[in-house]
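Take a look at this single chain, the form predicted on its own, given in structure tokens.
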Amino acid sequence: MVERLLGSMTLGLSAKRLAALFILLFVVACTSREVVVEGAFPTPLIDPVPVSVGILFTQEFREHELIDDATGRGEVSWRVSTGSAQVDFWSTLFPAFFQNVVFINSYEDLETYDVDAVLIPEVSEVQYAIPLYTSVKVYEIWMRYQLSLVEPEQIMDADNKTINLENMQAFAEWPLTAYGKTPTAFMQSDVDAVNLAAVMALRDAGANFITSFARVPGVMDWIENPEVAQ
């Protein structure tokens, strides 16, 4: 009787340990990854466009995140914060691309600085692809922007002394796409691979911006006569 009892207790402990192991494996399989994108963004060597531009990064742009809750799919969930890297990257590119750049942070900035137009970048879409069932850490990220050029008066709410984008009418607006991929499968971690893919996507966005800007409808007319934006 005692031997049976001891055997039953041993079996119970083993079952509990096995159950705990399964739970642990499930939690690990359905865990999440968080990435705050960081990277180096060299200043491009180009002839600047001879205009004065205000750059407005909205709060949504500064705090942009890609969130993929994959719990229901039994996969890894991702939170990829690109906002800080977005600001770092475009704050490096725009001053090199335009002759004069002012970063607009308030209504008072619009009153104080004389700019020909205000450029407002927005992230409209981000998608990513990950290797689900292999150890090859090659990740891909697609980004889509919407950029707008507006006259400063279009976003100035004089009554409330604030910046208001709700009813602005841009004289030039266009989409911009970007693609990034980890250049090697031998990354140290999934987080490193996603970070690098995002950095590559940002660099691609910059290259596309530089090569396509002059072809945007309305832009060349504005460059030739920045005081009369149509």
Second form
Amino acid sequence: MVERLLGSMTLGLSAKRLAALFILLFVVACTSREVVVEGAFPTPLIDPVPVSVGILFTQEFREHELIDDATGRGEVSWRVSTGSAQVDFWSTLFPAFFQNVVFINSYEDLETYDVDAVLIPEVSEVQYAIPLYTSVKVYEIWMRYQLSLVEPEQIMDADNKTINLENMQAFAEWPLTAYGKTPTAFMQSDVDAVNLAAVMALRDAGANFITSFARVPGVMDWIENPEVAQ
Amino acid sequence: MKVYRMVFLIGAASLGGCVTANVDEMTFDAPVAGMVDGSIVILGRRHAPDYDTEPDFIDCIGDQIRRGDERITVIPEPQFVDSLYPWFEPRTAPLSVENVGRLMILPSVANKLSELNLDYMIWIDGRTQDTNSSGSMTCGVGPTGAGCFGFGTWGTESEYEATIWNFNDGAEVGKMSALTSGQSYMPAVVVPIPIIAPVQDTACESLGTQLLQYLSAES
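Requested next: the structure of the form predicted together with its partner chain (the form predicted on its own having been shown above).
Complete assembly follows, chain above in first position.
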């Protein structure tokens, strides 16, 4: 298409190349949207749970992104990177929620710090909906997490001096859902609206985590006796 | 010619579409001497599936009250919601004044609310939306210039309800509502001239004035 369009113009070779570049950039810009989720997250107002917890953000969690390629005419490809915002958000929430928090980055951290348990959050699914697809005038984001609480020894591979999550036996495992929305009337662009919906979904995830944590099977027993994980 | 064009543009700009407003109120236990040194917060309801109460409408009501009585401290909504996170998120926000009592069991929440010296919490629920539109407009660009010709019109409706909670008594002390609607027009002869009905602004002014009358004995 670009070639045919350029053929109809009377241009020099370098001018044609430049025009082709501009047209391709225009086409790509019109058919894909990229959002790196950014936001400011408040520190929760809570009375901390009296336990010492190590937080392990996996590589997949830190780099999480939703990729949705356009499949039909008129559709737009989306790439929504939530990893950095996930780490920012949960790094603000966990230290306020638990009395002592250590961020685990290596096997040596697990050896050095004496924690009651290690909490591992994972993003299992992210979905989005925009007014173009739903005819409802809101941008929406759904997130589903899988959270695991394990004893530190469960993920320590002493032979290789590494962290190994493959055969871990969590003493508490639970799913966590979150939802965020932004009405079309509030936003100037799709990208801003999806970003705000994602920020709202993260805030909702935090609210859900805080209000449901004590109801997770196995958690209350652990809080009452953190030295002995169930 | 330039003078005529200028007069036409100024005349058109000063025109606004017509707006009708219907205001309803049911309140009791108004502060007899008005609020003196307490503070209030105005919050938008955000738990409906298909709409959120607009943050700029909440700001507008707050400004209206602040301008009307400088003694009333209006805590900005984002500041309040962030400082009490996660207890006023769409998932967790109390839907009745009794639920606030349950929140006060948490020492950190009770301390923060006491620090804010909050007298009233006002919840606003509603939205502004376009209701109908008709007309057509054609725009073109030629070697001698560009221009549009045609006529468009659309209706807008605002519907908001304010619920007032007295924080000291732990009771709901009133409800106010504003329903406004108006028709906007956009005639175009070369240049489109929007004649916008200030529907949301009228709703803000109506509801803000009512709230101010309730909270301030001087108004």
